[in-house]
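Only one chain comes next, encoded as structure tokens, the form predicted alone.
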Amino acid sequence: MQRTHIVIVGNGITGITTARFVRKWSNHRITVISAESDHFYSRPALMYLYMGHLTYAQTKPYDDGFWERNDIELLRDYVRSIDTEARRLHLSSGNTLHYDRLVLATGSKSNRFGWPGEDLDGVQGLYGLQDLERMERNTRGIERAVVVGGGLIGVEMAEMLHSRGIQVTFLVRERSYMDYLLPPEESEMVNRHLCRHGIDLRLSTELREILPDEAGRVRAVVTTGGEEIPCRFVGLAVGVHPNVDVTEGSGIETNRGILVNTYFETNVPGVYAAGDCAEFREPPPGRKRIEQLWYTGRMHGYTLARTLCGERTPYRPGVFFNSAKFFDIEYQTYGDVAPVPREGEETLFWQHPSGDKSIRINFRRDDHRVLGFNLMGVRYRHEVCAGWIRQRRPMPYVLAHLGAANFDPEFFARYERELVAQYNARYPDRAVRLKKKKGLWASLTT
């Protein structure tokens, strides 16, 4: 009996998660195509390659023999076009490949905004392995760099360059770092932390143009305020957009991304899209039309694999979560934490006197039901926080059991008592007593 051939374009977290679970649940033939790398690697680990903390081999979650042992074919090539009538891919190598089911997991591309000089030598974004290799070449022996864009990639590039002793000027359009996402206290904490590490942080500052030297390499940037800042490298970290190039002329519908329903089905039967490149026609409640996070890419792949294996399954993402790192400060967020509490919401916020640790819990004013957590420099367990939000636990319950969420190492200081004291001072009629820490299982089941 001929096996169904599933072809996956893209070997990032979404494509590989799809392949792994299709293999786990079926005997389908699987082919993964990538033009970027022979094997799957951890894209969030790119910065640690540059900083010398990891080797490339250490960023690969699976050894190179894993794919053959699991009967997953890997093809290093680039898909030039899709013939959806004949169910055939045309590749850069000149070969063609037939599919029964096609999964597009082509990821994102770095944004550019048409700045004068953005194509000069020494100017680049950071998304994949080839970008990292270019950054190695572009920053060799330089003393000054400018990073443009106040998101997570921007702060990663600043840390990477700083680790090599390169003086970094960081242009951020917003009045405070990520103030469109972080509450004022957390945003200000990151501002202070960047400056403490010697980053020349320029808030409310945008790029106007990039100036060349005689050889056509960047020599300086000019801001919208007219200031000229000398540099030999410019990192453009102004976001990404879905990579939909492969769909051109195929009849697969796109908007900003490849349009899909909650089953990741496109308008063409047998063709699916998931991960950064996909755009939901109707997103799940509380979610964006395009999700470009590592963990959502994994959830997309897991859900899609079920459908490909015969159990048609809608995407149900559950409680939102994400994590990041701003130099030494780890950041975790669970649930819904708006930069400014909405009508009917309250926030309980504690900050360490050092200014580099904080805990925030948002909750409803009427019944004190917990909505979300923000942790800076303090680590809480994902499964515990998400469980409390999902179970609609009220603040008195959550604060009483808060010790169960903390998973900082044993001898680290803990700050649950300070948070409980704040709550009791504000709401003496709901005073809480912190319970002795229980095990993880007890906290999930009581």
Ligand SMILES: Cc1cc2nc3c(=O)[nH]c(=O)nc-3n(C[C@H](O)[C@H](O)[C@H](O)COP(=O)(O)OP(=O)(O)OC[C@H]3O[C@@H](n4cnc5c(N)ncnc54)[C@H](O)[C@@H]3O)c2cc1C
The other form holds:
Amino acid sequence: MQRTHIVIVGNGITGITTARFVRKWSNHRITVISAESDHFYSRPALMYLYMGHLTYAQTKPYDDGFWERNDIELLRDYVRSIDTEARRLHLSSGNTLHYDRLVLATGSKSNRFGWPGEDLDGVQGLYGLQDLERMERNTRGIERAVVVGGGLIGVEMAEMLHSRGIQVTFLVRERSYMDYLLPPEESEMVNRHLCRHGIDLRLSTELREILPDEAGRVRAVVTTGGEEIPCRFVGLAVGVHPNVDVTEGSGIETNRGILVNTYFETNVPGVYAAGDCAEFREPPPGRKRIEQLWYTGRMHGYTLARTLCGERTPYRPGVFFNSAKFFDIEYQTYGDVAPVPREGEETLFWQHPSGDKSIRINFRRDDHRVLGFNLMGVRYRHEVCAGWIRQRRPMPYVLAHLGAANFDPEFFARYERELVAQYNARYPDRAVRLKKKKGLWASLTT
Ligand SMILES: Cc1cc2nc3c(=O)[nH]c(=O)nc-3n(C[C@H](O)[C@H](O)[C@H](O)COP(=O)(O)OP(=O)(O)OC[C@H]3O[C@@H](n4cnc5c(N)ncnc54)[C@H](O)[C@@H]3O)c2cc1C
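Output the form predicted in complex with the ligand next; the form predicted alone has already been displayed.
Full complex below, order starting with the chain above.
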């Protein structure tokens, strides 16, 4: 019997997770096509390649023989168009490929806003391996750079450049770093941390234009305030948008992303989209229509694989989770932590005197049910935090069992007491008494 041929466009976390689980649960024929790289690598690790912490081989989660051993065909090519009637892909190489089911996992593209000078030599975004190669060339021997855009990729670019001794000016439109996402204390912590590292952080500052030298290479940027800042490199990190190029002329419906239902089905039977490039017609409760995150891509791929293997499964994301790094400060967030507590929400916040570690726990005012955690420079166990949120645990329970989430016993003893004391002072009628036993073992045995 002929095997169903599943073709996946994109070998990022979404496409590869789909492929891995389809292989695990079926004997379908699987082909993964990528224009970017021969093999799957970790995109969030791009910065460590530039900084010399990892080699390219170390960013690949599977050895190169994994694919053949698991009967997953890899094709290095670019899909130019899709003939959905004939179920056929047209590739840049001139070849065509027939599919029975098609998965579009084409990721994102860096935003551009049409600034004068944005196409000059030495001006670029950071998304993939080819960008990294350009950045390598563009920053060789330079002394000054400007990074535009105060998001996660902006701060990564600033750290990358800084690691090579390049003086960085960081233009951030917001009044404080990522204040649309981070509460004021965490946002200010990042501001301080960047300045401590010698980053020339310009808050409430936007780019107006980029100026060339005689050779057509960037020589300076001009801000909307009229200031000219000399530089030989400009990193544009002003967000990403779903990459829907492949759908052009195919009849597959798009809005900002490729439109899908909760089964990742597009309007065309047999064609699915997932990961960064997908946009839900109806987003899952409490989630966005488009979520451009690594862990989200992995969950999309896993769920879609079930459907492709005959068990039509809706996407039901669990408790939200994300992590990032702002130079030396690791950030983790679980559940729902709004930058400013919403009506009916309360927040408990503790900060280390050094100003580079903090814990925030948000909860409901009426029943004190825990809603979310924000951790800066402190690590908690994912499964424990997500479990408490899912189980709707009240704050006294969470505080009494914090040890189960903790990774760092020495440091923990101090902030646990301080957090509990703060909570007890505010809510004496619910006062928490700490047990003697601590840690994961305590929670398993109480
Ligand atoms: C520098 C950087 C750092 C990041 N750090 C984090 C982080 O710390 N945490 C986090 O949660 N997220 C992070 N992200 C976001 C995360 O990497 C993405 O959400 C994730 O990679 C999306 O996975 P994906 O598989 O959907 O798409 P992608 O990883 O973008 O993979 C899509 C692939 O499809 C290929 N492709 C597209 N069109 C075609 C075509 N027509 N033909 C053939 N191939 C095609 C692309 O070249 C690409 O290789 C980061 C992103 C960047 C750029």
